[in-house]
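The form predicted on its own is given below as one chain in C-alpha cells.
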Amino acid sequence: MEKLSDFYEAALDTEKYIRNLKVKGKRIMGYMCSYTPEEIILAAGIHPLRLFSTKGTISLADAHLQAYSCSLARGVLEDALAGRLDFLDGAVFPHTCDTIQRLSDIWRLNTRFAFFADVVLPVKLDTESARQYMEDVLRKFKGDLEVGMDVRITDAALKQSIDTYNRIRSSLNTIYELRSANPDILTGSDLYAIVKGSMIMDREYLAKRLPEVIEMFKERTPSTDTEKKRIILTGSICDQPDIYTVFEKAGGVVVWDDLCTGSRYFEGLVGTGGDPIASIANRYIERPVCPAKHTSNTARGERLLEAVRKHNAQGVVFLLMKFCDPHDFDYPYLKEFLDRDNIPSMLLQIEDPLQSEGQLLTRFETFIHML
C-alpha cells in the first residue's frame, strides 16, 4: 500500500486531491460515464474527473430524484447540491441510461457551474451511419467545449491527448493481465485504488507513473497458493474496495472484470493516424459495450464467456447497482449464456452504503464452496 500511496490518496480522498489540483490552476470537468470523450477534454487543457456517489447521507437529492433511482445518480446530485463539488468548472453527461439522461436536465436547472454539455451518443453501433453520427457528436462536443470554456483545441493537442490515454490504457491492461497470471502480486484493494485513482489523478502524471507500478509488480514473487477460486466480476461500477477484501477472506480472488470502472474503461486504443476526432469516434464505436449500447444480440454474452475462458475463471459474480435498469435487464440473458456452459454465477445487488461485511462474507463463502 505504501508504494501506491498516491493512488490510495486519490481514490479514498478524491475531494482533497482535486482541490490541490485546483490550487495549481487546473480546471476540472466532471463526468459520470466511461463513454465520456476524455481525450477531447484533456486536449482542451482541462482535467477530466469521474464522479462517484457520495459517501454521506442522501437528502437534498430526494427532492429531485425518486428513491428508486440508483445511488450513483442520487449521490452525485447530492454532492453537487450540497456544495461538495464546487471545484468543478463544468460537467459532461453522455446519454447512456435513462437516469443519467434525466439527471442532466436536473443538474442543468439546479446547479450553477460554468459549463454543461449533453453528449447524445448513438445507441446502435453496428452501422456505418452510427460511426458517422458518433464522429459528428464528438465534433459538436469539441466545438461546444471551445466556446464554453474559451479554449482552442488543436489537432496537435488531440494527438498528444490520444497518446497519453493510449499509454494509460495499455498500462492498466498490463496490470490486469499480470494479476490474472499471478493474483497474489497485488491485493484487490490495490487494484481498486489503481483503477479508481486512474479516473481521478492528473493524466500526464499517471501516464508516467503506471509503468513504474508495472515494474514494481514484475519484481514481486508470485505465491504458489492455488487454492483460491478465480472469479470474474461483471456489472456497472464498483466503488467498494471492501468487495475485493471480503472475496479474498472468503477464499476467492477477482482475476478480471467487465465493469465500466474496470476493463470497459481501458480496453481498446485510439488509432494514431489520420483525423484524431475520427480515430476517437472509432474507439468509442469498437470498445466493449455496456447494456446501454448495442452491437449484436450476443456480443456481451460472448465477451463474458471469452473472459471466463481466457482467465481460467471458475465463477462469475454479477455486481449490479440497485435500480440500474440496463444491467438488470441484461442479467437474465447473460446468466443464460453462463448456464449453458455450466459456469456458476452469483447475483449481488449493491448500493451506497454497502451492506455489512458479515453478510457479504457469508454469501461469498457459500458461493466459493459451490465452485
The other form holds:
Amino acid sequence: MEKLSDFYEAALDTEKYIRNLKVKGKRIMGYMCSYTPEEIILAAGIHPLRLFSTKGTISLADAHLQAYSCSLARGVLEDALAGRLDFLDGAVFPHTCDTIQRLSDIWRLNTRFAFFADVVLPVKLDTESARQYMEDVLRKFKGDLEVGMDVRITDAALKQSIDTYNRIRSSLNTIYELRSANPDILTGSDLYAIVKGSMIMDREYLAKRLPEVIEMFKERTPSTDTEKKRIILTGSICDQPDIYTVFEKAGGVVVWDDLCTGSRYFEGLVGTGGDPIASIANRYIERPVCPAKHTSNTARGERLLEAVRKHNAQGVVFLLMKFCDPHDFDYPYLKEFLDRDNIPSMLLQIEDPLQSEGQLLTRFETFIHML
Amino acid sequence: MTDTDKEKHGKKMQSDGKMQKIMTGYYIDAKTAGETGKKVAWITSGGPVEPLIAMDIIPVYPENHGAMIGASKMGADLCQKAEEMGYSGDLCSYARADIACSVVDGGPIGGLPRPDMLVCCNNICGTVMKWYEVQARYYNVPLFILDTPFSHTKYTDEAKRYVQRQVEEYVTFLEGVCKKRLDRDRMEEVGRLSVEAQRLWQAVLDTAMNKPSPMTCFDAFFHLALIVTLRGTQTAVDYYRSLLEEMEQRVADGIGAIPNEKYRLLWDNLPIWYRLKWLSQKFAAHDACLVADTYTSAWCMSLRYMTDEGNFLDSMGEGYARAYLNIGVDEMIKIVLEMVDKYDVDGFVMHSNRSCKPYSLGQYDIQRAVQKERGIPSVIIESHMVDERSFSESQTETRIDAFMEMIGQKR
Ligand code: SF4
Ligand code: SF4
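Having displayed the form predicted on its own, please output the structure of the form predicted in complex with the partner chain.
Full complex below, order starting with the chain above.
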C-alpha cells in the first residue's frame, strides 16, 4: 500500500489532490460518465476529472432532483451546489442516461462555472450514420472547448493526448490481466485506488507511473492459495472501496469487472494513424458498450459470458446503483444468460451511504459458499 | 346560476362513444392481423408512425396499451409480475406492465398482437430503447431505433443531418421487412393527413381557452388515443373534426366541462391512469377545472416544424426530434409559461411520476420558475402512473386540499 500512496491519496482526498494541481496553474474540467472524450480535453491542456460524489448528506440537491434519482447524480449535484467543486473551470456532460440528461440541464441552470458543454452523443452505435454523427459531435465539442476556454487544439496535441491515453489504458488493462492471473499480487483496495486514481490524477504522470506499478507487481511472488473464489463485478460505477475488502474477507476475489469505473473505461485503444478526431470517434463506437447505448440486443450478455470464461470466474456479482434504469433493464437478461450456463450470480443494490459491513459480509459469505 | 344551468354543465360528450368504437375496431384489426396477412409493428408513442401507415403496416402502441392497463387497474398485478421476472420496481410502469403482459397475455384485451418488427424512437426517453431491446429478444424480431439527439439548448446541424439520414434508413428498414417499396405519393398523402389531424387536435385543445372550458385535461387524456395511434389516417381526421365541432357547440352554448368552473388549472406529466375519475371529481368538488396539460399537447407541438407541403419525410425528422421530452428544462419552462398565459390558469398541478425520469426530473426547477414568473400556486403529487401500489390517496388528498385553499385565498 505505501508503494501506491500517490494513488491512495488522490482517490481518498481528491479535493486536496486537485487543489494542488490548480495551484500549479492547471485548469480543471469535471465530467460525468466514461463516454466523455477526455482525449480532447487533455489536448487542450486542461485536466479532466471524473466527478464522483463525495457522499455528504444530500440537502441542496433535494431542491432539484427527486429522491428517486440515483445517488451518484444527487451526490455530484450536492457537491456542486455546496461549493465543494469550486476548483472546477467547467464541466462536460455526455449524453447517457435519462438522469444525467436532466442533471445536465439542472447543472447548467443552477451553477456558475466558467465553462459548460453537453456532448450529445449518438445512442445507437451500430450504423455508419451514427459513426459519422459521433465524429461531428466530437468536432463540435472541440470547437466549443476552443472558444469557451480560449485555446487552440492542434492535431499534434491531439495525437500526443491519444498516445498518453493509450498508454494509460493499456497499462490498466495489463494490471487487470496480472491480477486475473495472480489475484494475490495486489489487493482489491489497491486496484480500486489505481483505477479511481487514474480518473483523477495528472495524465502525463499516470502514463509514466503505471508502467512502474506494473513492474512492481511483476516482481511479487504469486501465492499458491487457490482457495479464493473468483468473481466478476458488473454494473455502473463502483465507488465503494469497502466492497472489495469485504469480498476478500468473505473468501472471494474480484478478478475482472464490467464497470464504467473499470474495464469499460480502459478497454479499446484509439487508432493512431489518420485523423485524430475520427480515430477517437471510432474508439467510442467500438468499445464495450454501456447499457445506455445500443449495439446489438445481446452484446453485453455475450461479453459478460466471454469475460467469465476468459477469467475463469466462478460467479458474478451485479453491483447496481438504486434507481439506475439502464442497468436495471439489463439485469434480468444478463442473469438469464448466466443461468443458462450455470454461472451463479447475486444482485447487490447499492446506494450511498453503503449498507453496514456486517450485512454485506453475511450476504457475500452466503453467496461464496454457494460457489 | 340556475339549476337548469347547472344541469347542462359536466355533461358527457357524444364523441366518447365514437372513440370507444374506433378503438375497439382498431384493436380487433390489430389482433387479427395474422389472418389478414398484414404486418404489425410495435412503436413508441413519440415514434414516426406515418411511414408505417403508408406501408399498410398496423402500428401498435405498447404505451397506449399501458394506459389501458392502468385505467383498468390491472397495472399493479402486471408490474409485480415483472418484478418477479427480475425487473426493478423503480422502472417505468408502462415498460414493466408491457414486458409482463407479453409473457402472460394479460391485461384488458388479453395482450397485444405479436409484432413483426419494433420501431423505437428515443425522443421521449432512454427507457424505450431498453424496453424495446427486451421485446426484440423476447419476440426475436428486427428492431429499428430512430435516434433523435437530445436538444438541451438547440437542435444542431449535426443532429439534423443524423436524423435525416435515419429517416431514409427507416424507410429502407420497412421496405426490407415488408419486401415492397414505399409508395412516395401515398407517403405524402399520409403525411398530409397526419398534419391535418394534429392541427385539429391542437384546435380541440385550444377550445379550453374559453371560460368556462368545454373540456378538462381528463377529457384530453381520453380523446388522445387516436392522435397517438391513428394519426395519418382519414379516420383520425374525421374524428377530430367532429370532436372539434362538438366542443365549439359547447362553447357556443356556454357549456362547461365541470358544473361550476371557478378556478382553472394546468396539469403536468402523464396522467395517473388508475385514479382519473377520483382526481377529476376531487378537483371538480373544489370547482377547479384542469383546463390544459403539458402531455396531450405533445402530439401537436411538432407542428411548428412539420409541414404538409409536399415533403413530409424531409420535415418529419425535425418534428420528431424536437418533441417536448427531448428538449432542455429551460425550453420546457418557456412552453409551460406560454400555457399558463394561454389558458389563463390559477394554479399548476405537477405529477411527479416515478415512472418517467425525463418528464419528472427538472420539475422542481420548472415549479420555481412558474412561481417566480407568474406567482401562481402549485402542488406536487407523486405516483407511478400505472402501478397503483405507489399511490397514497390520503396524502394526495391532503395536498390537493391545501393547494386549493391557497388558490382560494389568492383570489
Ligand atoms: S448510475 Fe445509472 S442512473 Fe445514475 S448516472 Fe449512472 S447510468 Fe445514470
Ligand atoms: S412514461 Fe416516460 S419513461 Fe416511460 S416510456 Fe413514457 S417517456 Fe419513457
